[in-house]
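One chain follows as structure tokens, the form predicted on its own.
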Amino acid sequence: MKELVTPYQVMEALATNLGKAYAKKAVKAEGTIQFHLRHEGEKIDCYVKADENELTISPGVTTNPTVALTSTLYHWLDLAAKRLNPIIGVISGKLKFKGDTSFFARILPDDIFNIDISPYADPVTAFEKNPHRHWTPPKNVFVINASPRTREGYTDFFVKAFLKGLESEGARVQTCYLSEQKINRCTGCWHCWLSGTGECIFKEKDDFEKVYAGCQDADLIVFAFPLYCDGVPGALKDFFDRAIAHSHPFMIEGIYKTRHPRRITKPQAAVVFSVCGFIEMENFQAVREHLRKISHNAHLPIVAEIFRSGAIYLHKNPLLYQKLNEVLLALEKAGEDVAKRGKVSRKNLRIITQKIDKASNFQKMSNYFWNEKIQSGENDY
């Protein structure tokens, strides 16, 4: 169980990470840092000792240390942290020091939390900018098919026309059903990171590799699932998830916010397609904000975004017919609009995401939909 740490429990740490600092540094210095720290009416006495092999802390008062500092803790660590200058701590009465303050120069380092991550660099591709661009016809598409119907969900109907399009401009699909696979959920044990290895624990006990081996072979990558609560099914949520294992810990600039880099780097883009039962479109927001941040932190260029709401609606009511034809045939154009350009044309997207009928006709036939399904006991629909 996590608790809150003490004051001098921070400043074990912080001496600690110090610590690490100092024992790289190719002069050492000799002296004693006395700090007299308050925090929420605690006073808190404790001092770091420096020699010429390590740096200590003790709780306590020390006799005639080479600076003393006092202030509250919290000015102490904005002080650490080059938050407050410490010409302007002094005159402001936020910090007093009394010594040698050139000692806290001759054994801080610069800083102390710098390391060399170079060999981890994943920088922003052009492609990842502007995959329309760069773009070149995909060979291989990989398909993660999240509806938990699989074969028999209106998500597979829908996308199969989508899908038509892009193997007619010459490209390979391959279709994985994630209902179809073991993926056991992730533990957040972090032993993908912390081993280095970005190993799972679960490598050899689940599908999750080999469904992620089908992305990783993939120039581009199809997410297809139906709405559940607002936003993606569980099983793609898990998959997201375990994903994780294959990027690095550390941090780096991505496009507009920091992510991580990746541990096999190749360019490639996705689609998200998905489908609803709601016929307003406006069901698709959160899904589709949520799944734009997933794809940025996966360096992952989402170069189409297909919805289709009231998707039962559309196919069962017989007086949709024409527009369940139409929107079929704007999915078959949509995939070859992917295939060679990388984007899907506004005529085709106006099709797919047109107004089927009136929110009330809605209610009303699908109530209608509903009460016979209930009363003659069927369990499929």
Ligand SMILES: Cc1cc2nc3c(=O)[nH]c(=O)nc-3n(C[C@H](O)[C@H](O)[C@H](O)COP(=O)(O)O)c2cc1C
Contents of the next structure:
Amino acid sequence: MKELVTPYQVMEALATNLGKAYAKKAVKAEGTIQFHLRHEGEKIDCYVKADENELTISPGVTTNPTVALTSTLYHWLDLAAKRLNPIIGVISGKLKFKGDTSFFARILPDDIFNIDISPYADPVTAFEKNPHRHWTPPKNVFVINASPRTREGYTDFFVKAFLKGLESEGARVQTCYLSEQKINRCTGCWHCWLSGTGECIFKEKDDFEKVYAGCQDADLIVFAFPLYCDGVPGALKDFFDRAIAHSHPFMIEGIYKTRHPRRITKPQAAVVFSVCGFIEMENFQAVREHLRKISHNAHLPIVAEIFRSGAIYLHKNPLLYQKLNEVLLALEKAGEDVAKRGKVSRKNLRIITQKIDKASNFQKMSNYFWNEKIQSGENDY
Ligand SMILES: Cc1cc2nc3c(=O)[nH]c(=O)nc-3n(C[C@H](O)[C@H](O)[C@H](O)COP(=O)(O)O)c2cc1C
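Form predicted on its own done; form predicted together with this ligand now:
What follows is the whole complex; the chain from before opens it.
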């Protein structure tokens, strides 16, 4: 269990960082900084000593320090993090110095945090910002079908219509049924990052790299999945978690927030495709947002979000046969749209996502359906 951090431990951690930078300094100033810090009614006295060899911290008060600082712990941290200008700090009475304040500058490095990460530069590309404008028809499409019901699922049934459209435009489509693969869950050990290799502890122990290689070879990746508890099925989440190994640990600016550079920087796009049981399209709200975040972090622009609610109802209810055929045809056309232009036309999207029935009808007929199943003992759907 993680323990609470004490103010003195904070000071120790700062001194450790400073000590590392001090050891690298060509000219090492000698002297002592005495801190008289207040925090939540407590007094924390400690001093940092630099002796030309190393920089150490000790609790208590020393005699004749080079400089002494009296302040609250938070004001000192604000100063150390450059959130508080020292002159403003003195004028406002937040910081009180006694002695040679230039000593701070002589032992503090300019910027110990300025690491050169240019070898890992992976800036936002024009393609990622606007894939539709820079679109070339995909040659290789890799589908990750995350339905545990694989070929028997409604996900497969509906996505096949979309894939048919892609294929008709010359794309080579390969489907990976995630549930047929062994993908261990990320343990959060960070071996992939700490080792600097990107290699997971499960490398060669499961199928993750094989599936990931399929993604890497593709121009377009289709994530097809049934909605599970307003999100993606566990197997797909496990896949996303493991894919973090394929990014570097460093932090860079993304399109609208911080993210990591990738280890392989190839322009690729994604399609998010999902079906669900409930009838309302709002059911996809959370997963839509989730996948958008994942796609941003993966530098993988989404060119189409295709969602179909009430999937079982649409397939099973004979009264909806016309709508089912409309949806299937529009899905096929959506596949052609994506292949040709990198986006689905509004018209096709409208047909795919059309309202298929009143919620009250859906509830009544679904209840009848499930009751029949329970009564008859049939276990397929
Ligand atoms: C564990 C589980 C969780 C589900 N959660 C939702 C949900 O949150 N919202 C919804 O509308 N449907 C939900 N469903 C229904 C599935 O999305 C729906 O049955 C879908 O058509 C299944 O696709 P498949 O046949 O490819 O597996 C859930 C199904 C299961 C088995």
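Keep in mind that this is a model prediction, so the values were computed, not measured. Each form is matched to the other, and the largest set of C-alpha atoms that superpose within 1.5 Å is called the rigid core. Positions refer to the first chain, counted from 1.
Peer 1: After superposition on the rigid core, does the Cα atom of N325 shift by at least 2 Å between the two forms?
Peer 2: N325: C-alpha displaced by less than 2 Å between the two forms.
Peer 1: Would the C-alpha of N53 be classed as shifted by 2 Å or more between the two forms after rigid-core alignment?
Peer 2: Comparing the forms between the two forms, which are aligned on their rigid core, N53 does shift its C-alpha by 2 Å or more.
Peer 1: Using the rigid core as the reference frame, would you say A23 shifts its C-alpha by 2 Å or more between the two forms?
Peer 2: Yes.
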